[in-house]
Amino acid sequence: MKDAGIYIHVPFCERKCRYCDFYSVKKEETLLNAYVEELLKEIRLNASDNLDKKILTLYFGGGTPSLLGASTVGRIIDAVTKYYCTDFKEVTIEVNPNSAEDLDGYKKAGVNRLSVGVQSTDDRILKKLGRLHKAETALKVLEKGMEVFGNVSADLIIGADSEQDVSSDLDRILPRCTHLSSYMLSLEEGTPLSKAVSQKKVSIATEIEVLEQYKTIYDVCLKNGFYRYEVSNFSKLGCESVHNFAYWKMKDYLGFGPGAHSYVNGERYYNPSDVKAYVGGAHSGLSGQISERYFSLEEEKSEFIMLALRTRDGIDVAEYNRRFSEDFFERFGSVIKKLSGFLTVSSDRVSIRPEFLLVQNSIILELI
């Protein structure tokens, strides 16, 4: 059987953050209930086409998945277990600190890993980002999450402010978690924060300041026993995200819910980002998904290389040879020799040296 993961997109929020362009809508109880019933249908209808897959991970993302409530999360986990071959190594739910009251309930429902949207421990920056919670609330959720699950990831945004003290953020966050995802703030067109910056109502960190913040994160994490295993992800040994690692290794994953993407047997497709259309049947269970453009074999190779080089492990040469039926070193030997100062190369693996991971794009473009 092929190992695979399932991603559940929960498109509801109490209020959209000022920087976010992910698909989400304001929570309405009637619409949420209809969404859940359609989600259970999509999960069931897809099962017969995926009998060859063993589901190792389940990830509830959003939106704000914690708005579902523990009993509903339990129904969804039970449906996946009923219709698919499962051997869960990891079941993660994302929570916002202001809607994370029933962590014990999620544990009883089958969740074993928590991902908390902390984003900052500075209330001034949280307000700037449009977050609903206060820093102390987030820290309390991290503490409770460690008590309940023992495996907790914290999200931290850098680049929101030139005076952002990421060292102070980490001093407060790292003792309360086992995993850190640190993302550089991206100004997405049409978001309130992007408009405010363009109108010079607010300012964000410069590119040089962001790089300094990232370097601080790398150094502080290393000193605290968190190693970088992917460009934006740090963890204690054994606490890496199994689900996300499957993305980087181009394993199969099924996406359920409006806007959810899937990669199955080499085919990429996604559900329309419209929850009202979704409850009307516009999803993969009823052949309402949208297929992405065809990816050529060369594009597949490039994506395999690009995703692998984001990680500490780098390219598994044997896996590349098996997947694409060609010798990696015969194909790329000359350019690897040219880039040798930036790479760590052995007979079975090629990776970017840690000090050059932030300029990975230039290295990858040269390679592919």
Contents of the next structure:
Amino acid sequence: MKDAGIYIHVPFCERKCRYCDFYSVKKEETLLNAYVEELLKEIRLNASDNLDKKILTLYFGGGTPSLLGASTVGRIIDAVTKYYCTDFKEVTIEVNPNSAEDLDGYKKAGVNRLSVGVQSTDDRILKKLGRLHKAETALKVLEKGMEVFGNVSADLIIGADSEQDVSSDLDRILPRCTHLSSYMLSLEEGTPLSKAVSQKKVSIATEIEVLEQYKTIYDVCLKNGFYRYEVSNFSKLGCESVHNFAYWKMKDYLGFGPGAHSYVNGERYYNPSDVKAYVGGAHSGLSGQISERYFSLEEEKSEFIMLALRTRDGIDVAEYNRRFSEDFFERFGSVIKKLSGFLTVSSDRVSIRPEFLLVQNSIILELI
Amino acid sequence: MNDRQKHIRNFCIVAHIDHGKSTLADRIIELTGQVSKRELKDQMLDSMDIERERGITIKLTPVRMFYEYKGEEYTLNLIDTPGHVDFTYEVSRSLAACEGAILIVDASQGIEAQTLTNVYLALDNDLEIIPVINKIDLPSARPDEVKKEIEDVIGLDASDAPLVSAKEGLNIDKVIEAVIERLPAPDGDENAPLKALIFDSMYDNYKGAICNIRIKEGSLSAGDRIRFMSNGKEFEVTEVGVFSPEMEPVKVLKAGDVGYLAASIKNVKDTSVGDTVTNAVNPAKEPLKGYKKVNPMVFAGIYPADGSKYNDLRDALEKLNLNDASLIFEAETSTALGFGFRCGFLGLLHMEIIEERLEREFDLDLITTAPSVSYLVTKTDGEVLTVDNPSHLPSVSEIEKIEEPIVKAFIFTPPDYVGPIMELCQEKRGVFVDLSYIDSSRVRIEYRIPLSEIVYDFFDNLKSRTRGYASLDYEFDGYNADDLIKLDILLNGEVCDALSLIVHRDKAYARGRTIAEKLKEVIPRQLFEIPVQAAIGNKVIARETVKALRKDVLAKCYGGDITRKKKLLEKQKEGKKRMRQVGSVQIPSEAFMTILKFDNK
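Let's compare: the form predicted alone is above, so bring in the form predicted together with its partner chain.
Then the entire complex follows, led off by the chain already shown.
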């Protein structure tokens, strides 16, 4: 059987954050209920095509998955367990600090890992980002989460402000979690924040400041036993996200819900980002899925290399050789030699040296 | 003068750029019914796309027209002229094919720089000039004042200058009548030995090289044996004809006529502009005066951006060369740029045009090196080399002296700009020769300036410092030895041959600094720090550093959606394709062009 993961996209929010361009709509009871029914149907309909998969991870992302409430989350987990072969190593739900009351309920429903959208521990910056919660609330959710699950991830956005004190953010966050995802704020076209910045109503950190902040994160995390295992993910040993890791290792994953992406049997496809169409049954029988394309083998190799090199572990040479029926070192030996100053190379792994992880694209371009 | 000649008028139109030369030519052709309206494209005579787009004329295209005036039929030959300093010699030859010129002056702008240059050129060729005031339909038109300017500045009687609007087709007939009434008819004995002036040539796939000619004396028919007086080569004429404006064969061309000859000439280089064609059996004693061999003045390396397109580039250059004998090229190699060609041009505009035609007509992406001139290098062992590629300069210890081409530059300007112009000429190592007032509003300044300084941005600088009022003309005036040195550019410690320059020692520091700064701007950050150095020999005179890249990856997470990461990577991959690898450093193609413009402040 093939190991795989399932991603559930929950496209509802109380209010959209000012920087966010993920697909989500304002929460509305009837739409949410219809969405849940369709989601259950989509889960069921896809089962017969995936009898060869063993589902190791389940991930509720959004949006704001915590708007579903524990009982609904339970129904979804049950449906997955019922129709698929599962052996859950990790069931994660993303929660907004403002809607994370019933953590025990999630635990009972089968969730074993929490991901909390802390984003900052500075109320001024939270307001700037358009977050609804206060820093204190988020820290309390982390604490409670640790009590209930013992395995909690915190999201932290850097680059939102020149004055951002990431060091004190981490002082408060790291003792209360096991995993940190630290993303660099990117201004996405059409978001209120990007408009405000282009109209010079607000300013965010300069590129150099972001890099300084990132460097601080890297150093402070290391000091506190949080190791970087991917460009923007840090964790205590053994607390790496199994689900996210599957993305970098190009394992199969099924995405359910509007806007969810899948990678199954070498094919990438995604559902249209349209919840109204979704509840109308647009996805049923997979007809609404937009098939990106089948890869050519060379493209698949490029993706494999690009994704693997994002991680600390880097390229698994044996896996590459098996997957593509060619010898990695025979093919790339001379380039690897040329890039030796930037890589850590052993007979079974090739990874980017920690200090060059942020300039990996220039390195990857030599390989693809 | 016989009755046939009395009914011929050969004329051209001269004007400052944008004063409406090509539009007036179109209207005249239209009015004489030579081309039906349906066939008439805008700017009929400018047959190349580039000419139409830029509003400039590069190739000369003559046209023969008929017009009935007071019951008699006249043959009018209009010869269009290019309007740029690079082609001054060609212009002077086409003016030499005429008896008169229409001088167009814009009714709102008045006399401008090139107006004067062109008028003097026409007067040099003893042409009768008819001033015409164009664009009188514009609200800002001030024809009376412009007439007075023409009288005061040029000294031409403008009292009965036709007031026209070429755009609206207004009073075009007045222009044609003035041509017939006021321009002299051609003379020349049609029974004398043949003397025909070549004022242009082009290549036809079926007929070979075609010469555009003006018969000054004698006559010419198919079957005649001809001789080119400059090189002595002989051919048998296969066809003579006129332009209507397409080539139309006729039985005979006689003294006073404008037309063409074809003689199965394989190489357009045998047909030099300005040469005299005579009859090989009954040759003229003396050629027509004024012929000179035109040598390329400006040289640059042209390379395909995609190295595998080398053969395509060679084919394209060969094809362009068929029609443009003034373009020369030979194969060269560069460590930085691979295989390409060193090309010689008449001037900077000529270079730009060739580049543009290569890119447009042959769909090639090019990398062009900074233009250079041709230096005479005397080695310590007495050998004299011609060096037109800076990277071919021998090492300093082997060089006795370096001589560079000098031009005599003539600049016409309103008196207000004399100061800035002299300042510019001094900066450009110019040596003052003369300053004279043509009248109270025009000054003629003469300097001897190294051609290499003209090549680097002189024209743009002159225009910006004089708000476009000054006009420049120059002619080759020998070689001068000077303290010239090779300036090398090193990237990450390695010399990039395609960026080397020959400069005057006094300017080397400033130029080295500017180039290093420019390169720092255009070379993208890479995985390691890149020192950019300018050096004379082993001595580094300027240094900049392209800092190492710090981030090129998206540090953002999505639920399994890798499309953005891939898009970024693909964009970076595309960018990399446009780079040239020099040692360990990647340089964008634009870098080689940027240094062309380093005098822009």
